[in-house]
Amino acid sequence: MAANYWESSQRRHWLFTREQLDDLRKKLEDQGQDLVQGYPLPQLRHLSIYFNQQIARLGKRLGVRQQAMATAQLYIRRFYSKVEIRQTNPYLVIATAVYLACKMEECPHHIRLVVSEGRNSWPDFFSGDTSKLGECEFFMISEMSSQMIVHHPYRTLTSLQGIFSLTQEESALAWSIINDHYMTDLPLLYAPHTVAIMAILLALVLRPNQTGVQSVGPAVGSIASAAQAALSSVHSSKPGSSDKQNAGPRTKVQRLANWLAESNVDIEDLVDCTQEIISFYEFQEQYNEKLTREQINRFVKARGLDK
């Protein structure tokens, strides 16, 4: 069951419709007002961003590989999709999640060097009773129901690089936006190979250069532009069209677009998703740093969650 993603508790429990999702998160909310009201938060976009790089600052002390700071983070939306973020500490689940993580990913390291990477990361919000971690890792694996195994989408892009003759920075671009997808909903939304061919399209239309990835914000529109032209383009591709009397595609992107044609990928699903880091990446220009860590801290001292 592993190794099949239609069979795995990631579809079959941990992939909701964007309704579901904002419903689970409002009855969260709705039962922790006070808190809620006490304690305001950024926008979980935001968040996102801010947790995502402290998993990144323990995983370079740890030395943990990408894949499984990939699962931490996932394990951390899912974690969080049924537990208030207030009523817990973030720093203490970061370190929780990357700790299980490595576990899932036959990478393991031990529970006191976690403990001290974690308190020498965050000295005034981590403590280095071990038995904390413990605590938070039972807590973590009861609130995902013990379904740990994570299907990624780079195994798909993986597997499909050879089909579309990505180079080599094309292949770079595709795994860093898989990367960046993480700090998203999009892993609780769709599936693995649908974000994969996602980031393979969006890679094709930027087509790598100096400033990569992050050159996306200031050109959201042209790029959003492009991408949906190329998706557009699916349809006139189907078996049967005038423009299949044509030779080979002329371009990857027309490539792809043939391969979509044939595929039993959905096409609006793609759109969606598409969009969706699209738009992340233009709302990232907005990213706070700052103020996201300060309204942390203010609710972890605060409640003495830090002890």
Contents of the next structure:
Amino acid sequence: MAANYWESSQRRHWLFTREQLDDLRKKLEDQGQDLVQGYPLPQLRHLSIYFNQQIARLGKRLGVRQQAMATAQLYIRRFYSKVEIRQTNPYLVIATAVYLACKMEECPHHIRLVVSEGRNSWPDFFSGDTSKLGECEFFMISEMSSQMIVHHPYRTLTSLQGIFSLTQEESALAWSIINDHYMTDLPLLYAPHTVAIMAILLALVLRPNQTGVQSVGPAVGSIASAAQAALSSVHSSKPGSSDKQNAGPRTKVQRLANWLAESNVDIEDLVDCTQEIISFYEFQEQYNEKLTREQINRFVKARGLDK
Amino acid sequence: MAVSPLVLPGAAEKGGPTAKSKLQSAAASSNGTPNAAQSSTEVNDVAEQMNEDEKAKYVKGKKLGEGTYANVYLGHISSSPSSLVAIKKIKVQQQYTEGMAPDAIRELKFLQELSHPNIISLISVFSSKDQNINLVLEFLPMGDLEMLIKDTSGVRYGMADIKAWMGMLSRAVWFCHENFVLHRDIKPNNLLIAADGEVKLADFGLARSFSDPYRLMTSTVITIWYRPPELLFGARQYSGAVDVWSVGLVFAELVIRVPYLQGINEVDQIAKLCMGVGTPTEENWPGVSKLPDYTVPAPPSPVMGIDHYLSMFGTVGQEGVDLLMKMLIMDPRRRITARQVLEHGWWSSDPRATKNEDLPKKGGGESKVAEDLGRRPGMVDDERAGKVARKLDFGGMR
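Alongside the form predicted on its own that was just displayed, please also present the structure of the form predicted in complex with its partner chain.
Every chain and every other molecule in the complex is listed next, the one we just looked at coming first.
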């Protein structure tokens, strides 16, 4: 992280309303209607899950730290808000995003290493020619208007975990919710601190039990209502009225609610943000990796994008 | 963000061309990834058009010079031929096989975010059809501080002028640190001078964000004459204090008009440092002997006292000497911070800093602009080669 979020290119140029984002994407689709009809793709959330898995594969081979992988995912999302996916080889775009993100996050890897690991990961879809990746890097930097510094929610989480006395399990859960949010549009819609607070809220509501972090998937409905309840208590809570000093998770949620009531954080944003991630978890259950892979591979092959 | 912590809000709003919406550039989609189908020809023309519009705003003039990773051209705003800009065209390395030069990336990355009167502004970025990235930078025609320092027969200046230049440099450095950016290559020839006399910190090719705790950084940054002892001793974790040391040496050089510590290599640099500032020891810097490359010539020389500095740098007065000594404190934990520099009493003591329009000038001309912008980070002019900051090992660096 560098520079100041409030003055950052991220806030000034890469934060959208949902309508703006829909417009951007619609425009891309309209421009390439034949392509869109000829090569149907799964919904964006499922594509994002697939990209996330592929980045994780490549990242693991290269030993990339989490923050660089997060940056890479955001680059991909920014890039595909400007470029129709069917015009590109997503595997090349993924590798390029990882390569560029590593440079940006000061953990660089040599281009040849990235290319050879890319080739190992996707032998049928990835050229061994480093100039392809170099060219795509140029393309990506251009599409991002050379605005490359990304502010992540991790830092907010790290600095707030003490204030809300999060346990290690709660922190870890919040951390993994932040990891997950890169598979949604949230990083293009909300400020990183909003996402971080959403993650903390959910982590407290989900209440990791002693046997470990309970899986997020099944209880989506009840999470939603619990989160909802917590947030609505923000509106009702009067600062200082109900801050009892028990350490139970219930109190922690209450403390967060009180804190929010006194903060400048936009509660509406927080509610939207929470709903978005919850609905992501719902859609995640329907994710079909095989289908997604096949549909991507189909247009890459048919259009000769892997050459 | 304010220009300085000590300036009232509002006073900060002036300054050079600020880089607002720094371009919506876009290369043709057909270039990034090959595409076979023809239906794509019209795709992306909105983005392309935006790039064309941006490009059309500037007229590229003659080439001013050629650097390692960029060529520099004189340019002007199409609608206003008298508004000059410098256009730095980043060369793509060998048909892309090496990826974008790390220096170019760092420069882009930071100049996109930092906007301050004492930091060179990136006005726009656009890509040209031959797949080059063009940085439109403000035109700084008056050369750099090094030229002024070296021209001992042509340019005379005094304490008030030094105070003005140092003030601008210190505000730039404070702003970088306030935004968690380490410049890592502060030296007189990276301090460019605008037509109105404003000093601007340039060349962010070695800059980086503050490291996360416990993560290591490379110690081979900063041209060696300006490199602090902790880096000479191989420290892999460091702070803004490294830049403050460089600022101190620029300060010293402004006074005596030659670099204060001119080592011919790293070992010699340490020797010069021991003689000119004092030998770092466990007594004046607890823990120093644990740094990986700690070696000092025997016998140790004592830390220089105020008498030494007064005799050498007395022209800047008691307060000025005090500030200099605090910038050259060897233990980086005790060295003055960029913010404390701005709070120092020297600035408010007499004489006041010279106004920009009254500062001594020396026309640098176009070729100097090219030289300044085209230089590779960490390098000094050719005749001073050999004291070069080692090229970053970008491959293995963590």
